[in-house]
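Presented below, as structure tokens, is a lone chain in the form predicted alone.
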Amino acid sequence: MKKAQMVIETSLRAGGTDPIFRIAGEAANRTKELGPEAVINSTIGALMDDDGELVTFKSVYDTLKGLPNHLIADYSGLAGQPDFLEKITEACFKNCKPEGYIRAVATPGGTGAVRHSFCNYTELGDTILLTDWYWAAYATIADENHRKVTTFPLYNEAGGFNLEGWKKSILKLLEKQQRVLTVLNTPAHNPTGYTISLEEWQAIKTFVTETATAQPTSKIILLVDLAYIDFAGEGDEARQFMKMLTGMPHNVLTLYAFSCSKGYTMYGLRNGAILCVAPTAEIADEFANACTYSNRGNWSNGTRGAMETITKIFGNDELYNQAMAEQSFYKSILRRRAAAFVEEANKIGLKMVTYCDGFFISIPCDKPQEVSSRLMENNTFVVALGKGLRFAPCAVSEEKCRRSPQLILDAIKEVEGR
């Protein structure tokens, strides 16, 4: 990289578009040129209909557009509107609200929540623990804020959560740092679709409790990224673990990054929150004060119209039922698409990592960039990751989901000779 001219050395960046947005742009251009039927665009992390149009919930946008102009245009409070913070807490936990001191601070989507957790709960230069399959923006947020990341293998040999690898990584970091923050993106993990089971959560809680008790001067922070929770499980099934993550030592804190982007199709409205479940009122107040201050120092406040929309939906039974019906309808479509892909992949022997739910399915391979490029030659667009490929059934029709595994397998064989 070139030497910095005017920016400081640590702010010198390579140019260009984010790789996912770049390949998505190429897919969009190819679709304009050849038509939607000729292209499989599996790049977008958003729910698309079978014609390739972005899904938007009528209940959400009728509510937004029906707001008085001043409620769309006005500033919000720095922490978010009080009634919004009450309703976003309800949206996050629903019927699985854990015991403890719960506070919420509005953020621009889950990304803002991740930023606040990294910056307020780790020291400059600290290392944050991620799974080896992870959302690339975690590393970007860490680097932007002068933190580092390390990873452990997400899966054990049986295809479940690699509890032993995670434990070893936590203990290794605690030898170097006084605090460890670990990100667990679940349920419906991005990019694999994996969901940590209740049994695995119990083992996580037991280990954290024992470790924190044995090392009372250390601090352990669990950041649970819930971006895809509303497209996982049936009813409150995906939220059951929340009731478990309480009653731990005072040097353990659970944070939740909650986003309205996926569950309420509010992608560009940048609406979400960071929430804590704290063992004491003092720790909860400290959380709220720190994150509110961070709001002011970064983006000042959030999108008022988006907050008012969620507040109204969760304050009106008819609107809420409409939103849940739309969510359920599209969840069923997503599940049919994913099932078609998984069924066909299993039939032809295309290897996948364990998938449970959600927007993405991952396929391990040795040369993901080359395989992705080969697929692009055949008008099939799949995102290349460090350890393989990410296919997005959220963005692809059921018919194309069924066709895609063979195309992917053929490309892997051509590139990797197997």
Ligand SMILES: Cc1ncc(COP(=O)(O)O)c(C=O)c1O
Second form
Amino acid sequence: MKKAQMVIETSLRAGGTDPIFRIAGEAANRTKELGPEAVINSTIGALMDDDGELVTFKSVYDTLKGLPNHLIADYSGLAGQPDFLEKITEACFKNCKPEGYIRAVATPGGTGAVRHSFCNYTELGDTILLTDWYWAAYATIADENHRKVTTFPLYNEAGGFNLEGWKKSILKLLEKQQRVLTVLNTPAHNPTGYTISLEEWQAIKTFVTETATAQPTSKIILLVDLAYIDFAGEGDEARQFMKMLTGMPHNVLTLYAFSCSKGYTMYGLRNGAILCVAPTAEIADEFANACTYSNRGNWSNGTRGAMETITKIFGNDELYNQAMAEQSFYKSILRRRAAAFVEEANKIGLKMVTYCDGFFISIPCDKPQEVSSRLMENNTFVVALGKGLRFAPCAVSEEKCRRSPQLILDAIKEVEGR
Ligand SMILES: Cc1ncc(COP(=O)(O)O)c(C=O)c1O
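Please show me the structure of the same protein in the form predicted together with the ligand, now that we have looked at it in the form predicted alone.
Next comes the full complex, this chain leading.
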């Protein structure tokens, strides 16, 4: 890399477009040139309808646009508007609110919540534990804030959560640092769609409890990233684990990163929260104070109109039911698309990692870049990751989801000769 001229050495960046945005740009150009029918664009991490238009919930946008101007324009409280904090807590836990001291602080999306947990719950230079398939922004947020990341393989041989690998990594980190923060992006993990099961959560809880008891001076922080929760499971199924994550030793803290981006189609409105389920009132207050201070020191207040929209939806039965009906309508479309892809992939022998729910399906391969480039020649755009390809049923019609596995398998065979 070049030498820094005016920026400090550690702020010297390679530049250029983010690889996902670059391939998305190419897909958009190809669509303009050849028309939407000829192109499979699975690069977008947002819910698109079958015509390739961004899905937006009418309940959300009618509410937002119906707000008086001053409720859109005004600043919000630094921690978020108090009524919003109450409603976002409902949105996060629904009927599965755990026992404990629960506090919420508004953040600009789940990204802000991830940032605050990394910065307030790990020391400078600490290493944060991620799964080996992970959302790339975790590493950016860690790096930007002078933290490191390490990974463990997400899957065991049976395609379930690799509990043993995760435990080993936690213990190893606790040998070299006082605290460990582990990010568990579940349900409907990005980029694989994996959801940690209740049995796996029970084993996680048991291990954390034993380890924290045996090492009383260490601290264990579970950051559960819920970005895709409202597209997982039926009813409250996907939230059942939350009731379990309580009653652990006082040196364990559970944090939740909640995002309104996907669940309420509010991507650009930057709305979400970080929540804690703390074992004591002091730990909960400390959390709220630290994260509110972090808000002030980073972006100050959140987006008032976005907060008011959620507050209004959760305060009015009719609006709430409308929003839930929209969520569930699109969840069933997403499920049909993903099921079409998985069924076809299984039929032709295209290997995937375990998919349960959500926006993305991952296909492991040795040369993802080359396979992605090969697919582009066929007007099929799939994101190349370090360990394979990320296909996005959230952005592709059912018919195209059914067609894609064969195209991907052919490209892998051509490039990798298998
Ligand atoms: C795994 C994961 N976590 C968190 C987020 C946060 O998104 P936002 O900041 O838009 O809420 C995303 C968005 O793509 C994500 O994929």
